[in-house]
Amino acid sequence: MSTLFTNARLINPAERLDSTGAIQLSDGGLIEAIAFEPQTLEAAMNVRVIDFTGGIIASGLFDMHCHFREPGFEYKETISSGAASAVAGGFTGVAVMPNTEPCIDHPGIVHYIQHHAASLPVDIEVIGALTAARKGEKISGYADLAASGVKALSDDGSPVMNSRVMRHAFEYAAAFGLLVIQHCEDTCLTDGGAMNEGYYSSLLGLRGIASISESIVASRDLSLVRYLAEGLPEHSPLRPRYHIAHISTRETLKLVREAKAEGLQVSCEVAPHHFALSDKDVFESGYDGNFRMNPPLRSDRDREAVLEALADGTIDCIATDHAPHAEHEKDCGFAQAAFGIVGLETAVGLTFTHLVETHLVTPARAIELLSTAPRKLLQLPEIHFKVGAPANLTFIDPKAAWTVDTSNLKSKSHNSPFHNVRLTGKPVGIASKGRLILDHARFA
């Protein structure tokens, strides 16, 4: 049975679309009809009609920074459970990071993930390892990774500290059209650190992680990008493309802003927890290990700088850094807790609560940050709202008020600092890969 959604706000930044209208989807997952007010669509006898007044039907959300843990750490998350979490979070696509065991530094592991993802309702892109075994000593086989479908490279969690290796990574990645994603952290400054270095780390007696550890590596990398781009035409495919993962400090944001003004091919992402929380929340949590992540929750000044960068366009996209851990890895004392939190199922709520409801960004800009921009950075096909096109959609109730209950998360792990937090804005379904999956409570 086809399904007709009426009175919805249709948002697709790739087509500069933001209009009230109706859209009809076929059983096979194609867009059968679309109309914008004052036009209407007439439903046939065998068409289910859903009045989605007040709701948003957006281009499918895409998270370019996830950890699904498989292979090697299936007790935390699997490709299947990660996909279920993505669906619950309103994502129709994700990109998984290579810090698995074995790591994704050769096509065999890429094909393993692609095989297990083929039957799942979300698209799963694979990010290859920047260096062999993520050791930072020599680059991995970029030609083979690119041929297997990899579109980006990263040693996420293990920053490349050797400048010679990083230069080679930029040069060879550009030759194969691959995006370089860096976890910016000078590990000589952060070793043994538990939280952001500052007033609250002193109060808690925890070893600090200096904010400058992020900007030092970003500065080195940007110097390499600048040097390697010098003399090359603006649109040369040999100009390196550089992306900073989970940016968190005002110093690094300043560097990105300056690099973009120069015309360098530089981009960055922010995780929702870095615009929703600060190191003050670590203090108030009472040593709760669910507030430990890397980069750590920064100062209020850094958080304000992140919000400003989201508003002015310096930050390109929102990515969750979904990092599942088992309960025993977080409930063990703050300094011993594993870094990272789950994020797929709270991303929309945090974005609408902290960015849209506060009028920092419009709903269309929020969808751009969560959908269009990450797809563009990974050079994935655009989504089109056109008759005959496959439906790749996210359904959002922007005014839905709900309380996070980590026991109800679809992820295999429940390590979130947002348990019992009240949010506004909730994903209520997706249309992806020929399937229409709706929240029965919303569409009863």
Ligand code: DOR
Given for the second form:
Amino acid sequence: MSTLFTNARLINPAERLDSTGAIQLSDGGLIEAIAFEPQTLEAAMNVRVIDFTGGIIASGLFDMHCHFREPGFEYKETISSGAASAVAGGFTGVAVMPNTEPCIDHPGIVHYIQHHAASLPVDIEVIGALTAARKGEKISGYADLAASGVKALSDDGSPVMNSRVMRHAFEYAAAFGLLVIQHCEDTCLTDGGAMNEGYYSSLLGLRGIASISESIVASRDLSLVRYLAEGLPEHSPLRPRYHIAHISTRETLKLVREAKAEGLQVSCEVAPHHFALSDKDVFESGYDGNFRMNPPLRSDRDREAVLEALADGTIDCIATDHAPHAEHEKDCGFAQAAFGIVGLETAVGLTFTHLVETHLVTPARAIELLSTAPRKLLQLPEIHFKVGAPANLTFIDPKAAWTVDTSNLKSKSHNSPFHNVRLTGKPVGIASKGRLILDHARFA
Ligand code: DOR
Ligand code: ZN
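With the form predicted on its own done, generate the form predicted together with this ligand in the same format.
And the full complex, kicking off with our chain again.
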């Protein structure tokens, strides 16, 4: 049976669309009809009509930074449980990071993931390892990885510290048109650190992770990008494309702003926890391991710089860095806890609460940050709101107030610092890969 949604706010930044309207989806997941106010759609016989007044129907959200842990760490998350978490979070697509065991540095593992993803209701793109076995010593086989369909390269979880290797990575990735995603961290500076270095790390007696450990690697990389782009025409495919994962400091944002002004092909993402929390929250949590991630929650000053960069466009997109860990890896003392938190199911709520409700960004910009921009960075096809197109949509109730309960998460892991936090804005369904999956409580 077809389903007609009426009175919704239809947002697709790729088509500069932000209008009230109605959209009808076929049983098979195609857009059958669409109309924008003042026009509307009349329901034919046998069409289920849902009045979605106040709701947003957006181009499907895409998270370009997830850890699904398979193969190797299935006790934390599997491709299937990760996909269930993505659906619950309103995402129709994700890209998975290669720090699995074995890591994703050759086509066999890419094919393994693609095979398991085929029957799941969300698109799962794969990011290949930047260096062989993620050791940072020599680049991996980009020709084979590109042929197997990876959309970017990264050693996320660790940086590439060696400048010669990084240079090779930029040169060869550009030859295959692949985005290079760096986890910016000078590990010589961060060694043994547990949280952001500053007043609160001193108060807690925890070893600090200095903010300069991020910007120093970004600075080196941007120097390489600048050097390698020199003399090449503006649209040369050989110019490196560089993306900074989970940016967290004021200084790194300043570097990105300058590099963009110069015309370098540079982009960055921020994780919701870096605009929602700061190191003060680590202090107030009382050594709760769920507040430990890498990069760590930074100072309020850094957090303010992140908010400013989200508003002025320096930050290109929001990515969750969904990093599931089992309870015993988190509930073991702050300094021993594994780095990372689950993020797929709280991203929309945190974005609407901290960015939209505060009027820092419009709902359309929020959708751009969560959908259009990451798709563009990974060169995925644009989503179209037109008759006959496959429905790739996220349904959001922007004013729904709800409380995060980590025991209800669909992820296999529950390591979130947002347990019991009240949020405004909730994902309530997706249309993806021929399926319409709606939150029964909302659409009863
Ligand atoms: O907090 C983090 N967790 N940061 C990373 O860079 C890696 C990730 C993980 O894989 O758990
Ligand atoms: Zn990560």
